[in-house]
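First, one chain by itself: the form predicted alone, in structure tokens.
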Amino acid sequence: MKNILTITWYSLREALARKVFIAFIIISTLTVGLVTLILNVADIVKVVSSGYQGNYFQAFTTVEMMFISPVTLIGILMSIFSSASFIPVMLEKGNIDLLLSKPISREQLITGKFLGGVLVVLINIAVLIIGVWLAFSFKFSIWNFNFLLIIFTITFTFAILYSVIILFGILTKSSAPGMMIAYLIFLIVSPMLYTFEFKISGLLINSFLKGSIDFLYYFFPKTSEIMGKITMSLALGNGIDNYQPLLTSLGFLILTLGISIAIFRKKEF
């Protein structure tokens, strides 16, 4: 466990010492003063409030996912350029020598890696989330303390996508494939197949295409969703009504990094 945490700890002054991941941070601590700046100048939930029959408490959520949900979304594509070089850089002659002559596992080496990685997304979406949340909470005095467990769901999908990028870092030793079907899975493929199972799939006749389509939506991560629909009734503070697509995709985080370990165990050095 100690060598977990030291890999751990290394690899968030590593990402920490990456530009991009000091531009979402600046990003996220100047969204926070823009919305400190413009809930003091108007007030903007009372305006969007009349679109929701005076739901006030809807608008006032609706409102803060505004101005969270675009940060959020480039916060991650962030993310994913800047740690897709993580294990490229590990397995470069020289790194990989020198970190296989020590007495760390290379099981304790992928998962500080993955570790490391995951910690300063949620550092940084921490930072976004909590200082709109303080902002709207101080200015309207609406203690929502559901809206900080959407946290914990948008670094959940970019932990999904950060096991992809793993892997194919082992694989392939390059970051640019890793990074290519990480930003495949979430803006194209996972948007498609919710679109296809829940939109397309029952008014398909054939049987095998639709039974494919549906074997390809519970392989695949469903970021789309959890960025979206959970996330949203998180903050809404309705809770979780359907556990399986956190499920499924926890499921298929657990088989990428385990096919990741058996992969990174074999490798020659």
Contents of the next structure:
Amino acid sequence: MKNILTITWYSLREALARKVFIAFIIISTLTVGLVTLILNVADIVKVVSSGYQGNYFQAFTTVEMMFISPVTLIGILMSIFSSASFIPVMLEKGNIDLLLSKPISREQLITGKFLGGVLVVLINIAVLIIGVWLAFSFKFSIWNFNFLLIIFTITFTFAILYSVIILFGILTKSSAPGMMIAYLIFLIVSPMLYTFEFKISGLLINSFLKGSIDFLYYFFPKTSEIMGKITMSLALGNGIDNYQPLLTSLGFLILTLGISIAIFRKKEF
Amino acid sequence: MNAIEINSLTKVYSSSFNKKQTMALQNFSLNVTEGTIFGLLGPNGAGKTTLIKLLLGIIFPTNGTAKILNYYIHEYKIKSRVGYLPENHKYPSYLKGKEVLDFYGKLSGMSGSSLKIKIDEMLELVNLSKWGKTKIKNYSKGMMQRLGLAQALLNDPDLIFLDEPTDGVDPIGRKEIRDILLNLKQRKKTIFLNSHLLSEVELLTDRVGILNKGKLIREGTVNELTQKKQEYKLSIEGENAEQIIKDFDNRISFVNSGNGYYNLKVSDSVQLNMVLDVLRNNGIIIKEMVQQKDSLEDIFISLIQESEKKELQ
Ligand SMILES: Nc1ncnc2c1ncn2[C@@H]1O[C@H](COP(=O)(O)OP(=O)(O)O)[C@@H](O)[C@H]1O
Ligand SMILES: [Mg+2]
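Starting from the form predicted alone shown above, please give the structure in the form predicted in complex with the partner chain.
So here's everything in the complex, that chain up top.
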């Protein structure tokens, strides 16, 4: 356990050196500044609330999400970009030899790196979301603590994608393939499969095609649902009505990480 | 007791890329006694680094077994008592000297104030005390090597693997590294040293092995390997010395090496005495006579050539 923590801690150090934190802090500050400014100029909540039959709370949260969603999206894209080099750098000649010569198992090494990357994103996303949340809460004196739960859904989304980055980092020793596949899953595969499964599949007659879509939908992680529907529902305080996307995605994460470790255990450096 | 026990270790690298197979180590067996310095010599590509990597679990053997400090090599926990200086070590360049040591120290199971004290002690040992708070990307190659040594010794290991430790280090730095290693030996540590620099190994090691193309072709003490030979260095003085020596022509190799010194090769001591008699009967004074030894370098080259010849046959 101590070994894992050492690797985790020094991953934070690495992220700090790569200016990941500074980039996030700039984004967070800009966002909070923008939120404060706009909220002071116009009462958008009032405008929006007319659209929600006067449900002020729902309008408030929706506006809050309107600010937070694009920023967290950028946050995830940035996190993928900055964490993609973690594994390849670790696997560089002269570095990995030395790590493996220490009394640390290969499982611990990968687990430590995984937790390190996730922790970096957790901290940064938390700062961002808490900042925006404070700006809104002070302005409207509405203290919706449920909103803070989305820190976890967004970090979880990253964790899933990061497991893919780790797998391809180990396989290729370079950062580009993992990064590209993570972007592909996040931006294209997941939203597309969601649309296929819930909007198109019903219209199909061919049962093989239907089955294939089903399979792909359940196999691939549901990052767009987690970042979208589930996050919104949590922010509104409605909880999670269907755990399936979370559980199947968790399964994907564990599988990917498991395969990564299995491959890494056999790899020579 | 043995610090290292290697039993017919074989390593074949196979590249899935072009289906090429490299036999990097072939049926390698060796024991290294606790508290001694062992030097593994061999030209580039002989398999020296491969052997160390096998022993440390960085790569896996194709065949054979090995133990370090009485544990089979796949048992990773024993490595808390091992130190390693890789051939081309690379540390995260954004770290400071002290942070590098802190990181690897923690991974070796150290912590708290004892680690802090040890880090300062090690920086002192390798003359980097003033540089502990400098980022290592500003270090010179020699400084990196010294930091690497500090890293390898940080956990006070019982067994230390050094892969070409004096690579890129200036002569003074080499002497310092040598002194550190001799001091470790006094403290009963076992050192396994890889080098293609023969002079280095000669000065330090108790036993040496000579490796070529993955095969251990000779192993023994430096003295055993560098046996005396029938070659003498003579300093002589006399009026017609040159002429008398010329008379030996063809029968005995007698070469002027300048400053009144001559190199004499004979077949045995009977012949040697014959030559000395002739010299003295002609009024020549023998001022000095030293029997020549094969340097490790000579042995090394002739052994490698011998094994290459065998391979051709
Ligand atoms: N990862 C690898 N894949 C394929 N061949 C390798 C690999 N590492 C080393 N070799 C080959 O194995 C042989 C021994 O290499 P090495 O152990 O590095 O030698 P040395 O350290 O004595 O210079 C060389 O022929 C080298 O090209
Ligand atoms: Mg080598």
